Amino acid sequence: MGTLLQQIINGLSLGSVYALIAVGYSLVYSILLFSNFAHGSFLVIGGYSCYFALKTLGMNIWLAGGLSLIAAGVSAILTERLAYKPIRERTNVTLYLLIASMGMSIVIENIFVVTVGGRFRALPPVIPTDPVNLFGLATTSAFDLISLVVAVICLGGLQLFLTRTKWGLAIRAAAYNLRIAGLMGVNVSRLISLVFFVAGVLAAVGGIFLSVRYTLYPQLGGITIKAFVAAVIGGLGSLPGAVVGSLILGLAEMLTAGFISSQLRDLVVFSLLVITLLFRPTGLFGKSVGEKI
C-alpha cells in the first residue's frame, strides 16, 4: 500500500511537470490551430538560463528561476515574432507553420551544442531533494511535493489570468476565431505575442523541474513529446483536456515503473496515444474543428 501510495505522489508530481508543458502547447493550438514543435526549446532555454544564473551569476533560486521565466518567455515571443508571423502573414496553411516550427527546435538546439557544448551539467541542489514521511503511510521527496506544488500554483494562477483579466477573455475569445477577435478590437498581434510568452513561461518552469530531476543537455526538449503526446490525449486546444491528459501519463509511467518494468513506461505512454487515436482522435476533452479562416 505504502508503494502505491508513493507512485501515485511522483506520477502526478510528474504528471504536473507535463501538464506546464502541455498547456503550452494547447494554448498556441488553440489561437494559431498548429503544434509548436520548437516548444521544447524554450524549456531548455528557461533550464540554462537559471543554471548559469545559479553558477556564474551567484543568484539565488528565487531570482534565478525569474530570471529563467523571462528569457523563455522573451525567446518564445521573437520565435514567433521572426519564424511565424511572416508565415501567417502570407499564408493560412498551418502545415508551414508546424514545418516552421521544427526548423526552430532544430536551430535553437545546434545553437546551446554549438556555445554551451552538449555535455549534462546537474543544477545546484537549490531545491531540496530530502525524503519526506507522509504520516507513516508512505516516504517521498521533497522535491516531488514541490514540484507538485509549484505546478499547482501556476495553473491555478494560468485559470485566474485566462477568466479574470481582459486578456484573458482576449484569448479565450481568439480560441474560438481568432479573426472575428480581431474584428471585435483585438489587437491579435500583440495577443499572439502574449499566448507565446505565457506559453514559455510555462515551459521554463517545467524546464527547472526537469532539469533537476534528469539533468540538462540541449537535447532536453525532446522530452516535451510525452507532454504533446498528454495534450492529445486531452484533446488539442483544451486546456484541461491537457493537465488531466498530463496526469494520467505521470501516473501510467511512474505506476508502470514501479510496478512491472521501467523499460516499458515508454511503450505504455505511445500505447496510451495509439488507443486515444484510435477511439477518441479528439482527445477526452477535445472537439472536431475545422481550418480557422
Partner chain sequence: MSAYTEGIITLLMINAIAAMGVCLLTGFTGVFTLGHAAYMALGGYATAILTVKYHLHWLPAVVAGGILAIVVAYVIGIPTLKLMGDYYAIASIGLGEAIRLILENWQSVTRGARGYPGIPTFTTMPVAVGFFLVLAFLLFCLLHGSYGRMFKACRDDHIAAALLGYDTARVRVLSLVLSAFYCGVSGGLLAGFLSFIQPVMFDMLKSTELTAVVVFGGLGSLSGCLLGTTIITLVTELFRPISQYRMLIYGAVLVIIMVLRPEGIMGQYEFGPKLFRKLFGRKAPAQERR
Second form
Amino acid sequence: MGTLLQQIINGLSLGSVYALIAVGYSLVYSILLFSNFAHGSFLVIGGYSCYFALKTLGMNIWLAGGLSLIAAGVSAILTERLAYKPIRERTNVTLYLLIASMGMSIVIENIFVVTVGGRFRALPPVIPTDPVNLFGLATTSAFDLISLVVAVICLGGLQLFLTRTKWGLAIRAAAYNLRIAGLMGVNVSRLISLVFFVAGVLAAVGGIFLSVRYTLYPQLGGITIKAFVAAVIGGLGSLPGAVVGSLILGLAEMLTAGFISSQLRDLVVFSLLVITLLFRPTGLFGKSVGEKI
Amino acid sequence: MSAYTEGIITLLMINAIAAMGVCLLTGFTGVFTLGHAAYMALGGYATAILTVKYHLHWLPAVVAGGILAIVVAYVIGIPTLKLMGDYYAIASIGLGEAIRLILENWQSVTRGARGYPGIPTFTTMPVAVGFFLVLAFLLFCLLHGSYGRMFKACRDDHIAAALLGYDTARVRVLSLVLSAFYCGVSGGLLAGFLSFIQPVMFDMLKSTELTAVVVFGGLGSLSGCLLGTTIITLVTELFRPISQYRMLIYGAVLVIIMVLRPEGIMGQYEFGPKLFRKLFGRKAPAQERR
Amino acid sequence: MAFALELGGVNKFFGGVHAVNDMSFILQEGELAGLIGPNGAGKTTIFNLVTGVYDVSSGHITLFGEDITNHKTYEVVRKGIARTFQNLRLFASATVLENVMTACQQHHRYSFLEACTHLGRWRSVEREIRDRSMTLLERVGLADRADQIATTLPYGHQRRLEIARALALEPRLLLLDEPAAGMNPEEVQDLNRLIQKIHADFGLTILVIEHHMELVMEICPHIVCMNFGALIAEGDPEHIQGHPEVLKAYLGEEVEE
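What does the same protein look like in the form predicted in complex with its partner chain, given that the last one was the form predicted on its own?
Full assembly next; the chain just shown is listed first.
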C-alpha cells in the first residue's frame, strides 16, 4: 500500500510538471492552431539559464529562477518574431509553421550542444530532495511535493490571469477566433507575443524541475514529446484537458515504472497516444474545429 | 574512381531512395511525417537478420525489408491516417520512437542497442545505383499520371477530392505504404553498406534529415528532392570535420527555407522543358498544345 | 420509375441550431430545378447532407431509388452525384486541364503496374483522359487556358472550370451551389445559357442553389424555396413569385401601424 501511494504521488508530481509544459503548448495551439515543436527548447533554455545563474553567477534559487523564466519567455517571443511571424503573414499553410518550428527546435538544442557541450549537468542542490514521511502512510521525496505545489501555484496563477485580467480575456477571445478578436481592437501582434512569453515561462518552470529530476542536457527538450502526447490525450487546445492528460500520463508512467518495468514506461506513453488517436482523436476535452464547406 | 568517391555515391543513392519515399508522402500527398527513419530501421534489421542468420541472398532480403516496412505501415497507417495535420505529425514521432524502442529492447532478435554486426557488404556502387534508377523511374512514372494527380488532389483539397469520388483516407494509406517501402529498401541497402546497424542510427536526427531534404528541395518536386539530397549529402561529407554542426545546419536550413522560400528550391517544377522555359524563355503562348 | 432525388423528413441540428427542419421534396429524373432562399436558410447544408459531408440528424435521402442517407462522401459521389461549391474548391497547384483530368480519370483507369511503368494501356488511356477533358473545356469555353494554373483564372472562369470538372465525373445528378455568385448580369446570362445547354446535351438532372432570382426564375421550371431550414413554398416560377411566404422571406413583413 505504501509503495502504491508513493508511486501515485510520484506520478502526480511528474504529471504536474508535464502539465506546465503541456498547458503552454496547448495555449499556443488554441490561438494559432499549430503545434509549436520548438516548445521543448524553451524548457531547455530555462534549465540552462537557471544552472548558470546558480553556478557561475552564484545567485540564490529565487533570483536564478526568475532570471531563467524571463530568459525563456524572451526566447519564446524571439522565436515567434523571427521564425513564425514572417511565415504567418505570408501564408496560412500550417505545414510550413510546423516545419519551421521543427527547425527552430533543432537549432536551439544544437546551439547548446555546440556551445556548452552535451554532457549531463547536475543542478546545485538548491531544491531539497530529502525523504518526507507522509502521515506514516508513505515516504516520498520533498522534491516531489515541492514540484507538485509549485505547479499548482503556477497553473492557479495562469487561471487567475486568464479569467480576471484584461489580457486574459483577450487571450480567451482570441482562442475562439483570432481574426475577430483583432477586429474588436485587440493588438494581435502583442497578444501573440504575450502568449508565447507565458508559454515560455511555464516551460521554464517545468524545465528547472525536470533538470533536477533527470539532470540537465541539451536533449532534455525531447521530453516535451510526452507533454505533446498529454496535450493530445486531453484534447489539443484545451487547457484543462492538458492538465488532465498530463496527470494521466504521469501516473501511467510512474505506475508502470514502479510495478511493471522501467524500460516499458515510454512504450506505455506511446500506447496511450495510439489508443487516444484510435478511439477519441479529439482527446478528452478537445474541440473539433469544423470547416465551413 | 576512388573507393572514397564510390562510397559517397553509394551513400547518396541510399539517401535518395529514402528521400523519394518521404517526398511522395509529404511533398505530393501533404502528410507531414517525422518518423520515417523507423521504416528504414525495419528494412535494415530485416535485411540484416535474413542475410546473417538465415543466409538468404541479399536481393530478396532487401525486398523483404521493404515488404516488412509496407506491412507495418499499413497496420499503423489505417487508424492514424484518419487524423489530419498536427495530430498525424505527433503520432508519427511517437510511432517512430516506439519502433526504435522496440528494436532496442527486443534483444533476442535484434541484439539491442549494441547493434547488429557482421552484415555482408553487398551494397556496392552498381547495386545502389541500380536500385536507385529502377525505383526513381517507377516513382517518376507513377507521379506523372493518374496517381500523381490523385495524390496532389488529396493534398490540395481533401474535401474537393472526396467530392470527386476519392477515398482520401485510402489514398493516404497507399502513399504511406509506398513511402515505407522506399525507406525500407533504403534501410536494407544501408545495412549492406555499413555492415553494421544500430537503432540509434534511425532516430529523430535521421527522420528530420529526410524531411529537411525534401522541404529544401521542394515539396511537390521529385527532382527537387533528389537535388536536395545531393546537396545535403555532399555538404555533410565535405563538412565532416564539423559534423557536430550538422544538426544545427539542418535545423537552420528548415527555418530559413520556410521563411524565405517555403516552396523549396524547385517549387513545383521538375527538371524538364517547362522549367527550362520558365527560367530562360519568354512567356509560353496561351494557345500552346503539348 | 425512381425519383432522381428524394428527401424525406430530413432534419439537421448543429448543437442547438436547427439548420434543416423537416425538409421533404422530390426531383424527377431529368429535371432542372432550383433551390432558393435567403442567406442562412440551409440550402448549402442540404447539399452537404446529400453528398455525405454531414450526417442527417433524422430523415432519409434516396438517389435514383437507392438510400444514400449518411453514406460516406466518396461512396455517394460514385453513385452518380457531382457538385460545385459556393466558395470554389479548385486544386490550386494544378492547371485548368489537370483539374478536369483529375475528375475524368475516375472513369478511365489503368492498373497500378501500368501507372508505374507507363507501359501497356497507359499511353492510350492518358490520351483519352486528356482528349475528353479538353472537349469539356471547349464546351465551357476554357480550352485556350488549359495550361494555366487554375487559380490564376478570373473568378467567372474559375466557376466555369468547376462546372467542367463536375461534368467530367459523368454524373446523373449535378448540384450547383451558387454558380452565379459574384457575377454581373451579363455573366449571369451566359451562365444561364450554359446550364440550359448542359441540361439539354447531357440529359442530366440538375439542382441549382441560387440567391440570384434572375437565374433561377428564368431557367428552372421547378423551384423549392426554403427559409430557416424549412420548406416554405414549392412550384413553378409564377407560383413562387406570387407566394406570400416567399415575399416575406426575401422582403420582410410590413409593420402594422
